[in-house]
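Given next, in structure tokens, is a single chain: the form predicted on its own.
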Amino acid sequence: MLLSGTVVVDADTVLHGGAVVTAGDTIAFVGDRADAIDQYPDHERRSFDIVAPGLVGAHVHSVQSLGRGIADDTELLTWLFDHVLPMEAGMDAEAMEVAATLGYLECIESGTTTVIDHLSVNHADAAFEAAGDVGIRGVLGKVLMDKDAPDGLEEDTDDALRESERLIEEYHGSCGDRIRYAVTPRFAVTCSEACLRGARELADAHEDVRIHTHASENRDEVATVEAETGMRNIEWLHEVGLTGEDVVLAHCVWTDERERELLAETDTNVVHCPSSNMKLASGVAPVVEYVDRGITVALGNDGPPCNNTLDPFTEMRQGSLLAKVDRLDSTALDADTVLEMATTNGARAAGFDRLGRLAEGWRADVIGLTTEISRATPVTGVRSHLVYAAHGDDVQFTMVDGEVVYDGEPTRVDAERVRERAQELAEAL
């Protein structure tokens, strides 16, 4: 397929009058539109105002989609233990499948082509099947909780790790390597030392399996971990093996100097979730300092009950503006840095190579956007527009691995049926 328009190659390069040509699951050409037509005269042609790399949601909770709006204006631990976890405990396999499908549909409809998805304790198979059905690229993981968890969610440590291994064998590398696995402890508060160490051992036993957990999101969480272990959260995770280039830590709002040094020294990936952190009043993550230290920082929406949207463009805008007001510096976390967080940094956190920019030989994850709306007029800087003005509903086209999964409507799934069933299940829950 030949996709033409203003091509955003990456956070540094824009081609006006450009084109991207895909062949199978890879990009065969990036350059001038006329040259593309000359070299690929028989390719199907599509034209968009902006052609850009697919965005990466590096921390999402697709299966919480049925809980959108159920616990607004609530403190984090109350939100989690009194509302969201009981909801998850009450969901059967069908609810998990519908919720995950709804989440993935929202992602592809708004330009997210890759997710790192923190599922739930039960019925993880349903979400893996949903990801395969929708066609999204994902790093998914069953949640581990073996202590201090609500009824229906706390598991025996060995049973939870065995189930995780079964899921790795079943789904890791599936759908043409579009779907991978991350061992997924909920967070240190609900995971024993044996569970956390077991997560590291399990990830080490399988190639390209990552570790994905929450860390230092809230001051009460940090205090609880310190009271139990005598260490701050990141120090404890490091002690049990949960730092490193294969580890994805969501939030990292409350860290001290030593913890930031550990994150940098170990090449641990951090995911900034600005909308969630603001809505739950968790605090402002020191993202500028992380970036200055060379830490890979990606962007995530978190879940629909604490955001309440999976729109990646909203997250880019919020991330930049929050850093500016926090530091009283209008130059902090500029548009290009934020776009990099949402593309190549997210791809690095997810563990996929050749992903996050439009380049020959790279994976064909591409989105097309319109600017034929008042909010998008005039476009004086395309990368700035993507970060500060664009919305997810500007996306007209989403391609994953060279396959069109959204073209004004999802191509693989009956979205209307999913939305109707999601509404019914949400009301029942």
The other form holds:
Protein chains: 2
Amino acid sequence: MLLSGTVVVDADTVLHGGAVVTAGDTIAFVGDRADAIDQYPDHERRSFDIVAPGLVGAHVHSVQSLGRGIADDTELLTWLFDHVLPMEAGMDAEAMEVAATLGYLECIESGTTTVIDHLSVNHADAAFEAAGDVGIRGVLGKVLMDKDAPDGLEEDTDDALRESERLIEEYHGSCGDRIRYAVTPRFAVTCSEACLRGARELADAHEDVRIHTHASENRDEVATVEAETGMRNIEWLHEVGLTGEDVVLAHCVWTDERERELLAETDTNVVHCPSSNMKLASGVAPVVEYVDRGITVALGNDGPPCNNTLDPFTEMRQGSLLAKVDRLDSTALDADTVLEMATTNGARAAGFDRLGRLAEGWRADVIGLTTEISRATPVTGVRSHLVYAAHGDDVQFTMVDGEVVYDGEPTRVDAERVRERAQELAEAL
Amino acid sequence: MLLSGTVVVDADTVLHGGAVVTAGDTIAFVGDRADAIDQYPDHERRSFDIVAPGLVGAHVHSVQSLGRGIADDTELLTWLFDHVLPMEAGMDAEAMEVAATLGYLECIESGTTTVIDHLSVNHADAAFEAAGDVGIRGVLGKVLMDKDAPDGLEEDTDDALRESERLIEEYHGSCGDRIRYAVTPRFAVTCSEACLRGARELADAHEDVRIHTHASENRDEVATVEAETGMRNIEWLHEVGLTGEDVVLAHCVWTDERERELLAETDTNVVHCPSSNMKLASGVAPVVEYVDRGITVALGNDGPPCNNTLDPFTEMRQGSLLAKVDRLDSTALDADTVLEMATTNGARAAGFDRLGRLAEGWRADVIGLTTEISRATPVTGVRSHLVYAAHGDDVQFTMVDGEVVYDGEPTRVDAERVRERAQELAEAL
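Based on the form predicted on its own presented above, generate the structure block for the form predicted together with a further copy of the same chain.
So here's everything in the complex, that chain up top.
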């Protein structure tokens, strides 16, 4: 396919009058539109105002999509223990599949082509099937909780790890390696030492399997871990093996100097979730300091009950705006830095090589956007437009691994039917 | 017209299976859909998922629309003096009219039916004409700057006030009283005492004319006013007559205890602009304290160069999220409080009675929204949905004073032509 328009190659380079040509699951050409047509005269042609890399949602909870809006304006512990976890515990396999499908639809409709997805304890298969069906790229993982978890969600340590291993065998590398696995402890508070160390062993035993967990989102969480282990949360995770370039830590709001050093030294990936941190009143993550230390920081929308959207453009804008007001510095986290977080940094966290830029030989995950909208007029700088003015609704076209998965409508799934069933199931829950 | 759907009457009341019937510029009926059809069998019928009051953008700069994205990620003084003010100074009457039209189109397309609009020093007529053409409700004012302003924007005090008076005579109460005037000093830094006192006199001399200015947005501004007058900024404004129920103060980020008392005692309207305050790194306004003191707080998107959108839903969400993280309290500024800010409080700031609720006898400013979107599914609480999940793009229908001004497309203006001309003019500037 030959996709022409203003091509955002990456956070540094924009080609006006450009084109991207895909062949199979790979980008074959990026350059001038006229040259593209010369070299690929028979390719199907599509034209957009902006052609950009698909964005990476590096921390999402697709299976919480049925809970959009269930606990707005409530205190965090009430939110988690009275609303979100009971909802997860009450979901059967069908509810889990519908929720995950809805979440992935929202992603591909708004420009996210890759997710790192924190599922639930039960019925993880349903989400893997949903990701396969929708056509999104994903690093998914069943949640591990073997202590202090609510009824219906706490498991025996060995059972939980064994089930994770089964899922790895079943789904890791599936759909032409579009779907991969991350071992996914919920967080240190609900996981024993054996569980956390077991997660590291599982990841080490399988090539390209990641580790994905929440870390230091909340002050109470940090205090609990410190009381139980005598260590700060990130130090504890490091102690049990959960740091490193294959580890994705969501949030990292409350870290001290030593923990930040640890994150940098071990090349651990941090996922900033600004809207979630704001709405749940968790705090402001020290993202500028992380970036200054060379830590890979990606972006995540977290879940629909705490955001309430999976729109990656909302999150880019929010990441930048929150850093600016927090530091009283209007130059903080500029558009290019944030765009890098949502593309190449997200790809790095997810562990896919050749992902997050539009370049020859890279994976063909591409989005097309319109700017023929009053709120998007005029466009001054294209990358800045994407971060501060664009919205997921501007996305007209989404391609993953060279396949068109969204073209005004999702191509592989009946979205209307999914939405209807989701509304019914949400009302029943 | 008979508009049926889930009717959001105001921040307290929602009618499922409801309807709003309009007759001329007024709401004739709000209640059950079946009753509405019984009583008004011959009215044209339209159906939406949600029917809500039109929202109020209580501090906008429509004429800055050509500068969307011109100075992202720059320091505030550079932003203002090297980009925004020179742009305003360089705009002729056509550029001003196109910019204002574009701004008003963005408003009605995304659910804003009323604006309090800070124009520029020159060519204010163009914006009044544009507001008349687009069909939006507005309280507009030519900007006053008689000291320390850039070339091309500084005026003689008497000339500036005389020109304001001419505009009042020409436009205040025009278009069936849909368009009104606000005397609009830019801010205390660029206005002499004579100018500020003159603004008060002008407002007092004309019924329903408001006063609209920026106040205490920035720490340097507050320090400058204090150095010049020996008073805190709000005390100074109070001293020269610029407090009171007819006064609209945008921002109010940096206020002390005495200033907050003054705002409350005088019933002065405050406009919170969270996205602008974040992006320009101005700071976090103490909005929860204002609300607790009973001060009327409305919401504003400010201008496209500092936001970069006029979407009122973005601003409701942002207002709530920013308060939550600032106070580390996830219950702060809940959905209903924010919805009140964007409706009845905004109407109060604008000075229009019977505006901001869907009730019998009130002005027929109504919007219709869809929720048939993946990112809007499921809807749990309707008011909460509007604040946290909805987006301006969900608005399908906008009515002002009983007239349909947007119905998928703006009804009175050729939006495509405006956008094309805006892009050309922006490139030329």
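Treat the numbers as computed from the prediction; the structure is a model and nothing was measured. Each form is matched to the other, and the largest set of C-alpha atoms that superpose within 1.5 Å is called the rigid core. Positions refer to the first chain, counted from 1. Shifts are known only where both forms have a C-alpha.
- Core-superposed comparison between these two forms: residues with C-alpha shifts of 2 Å or more form a single run of three or more, at 75-78.
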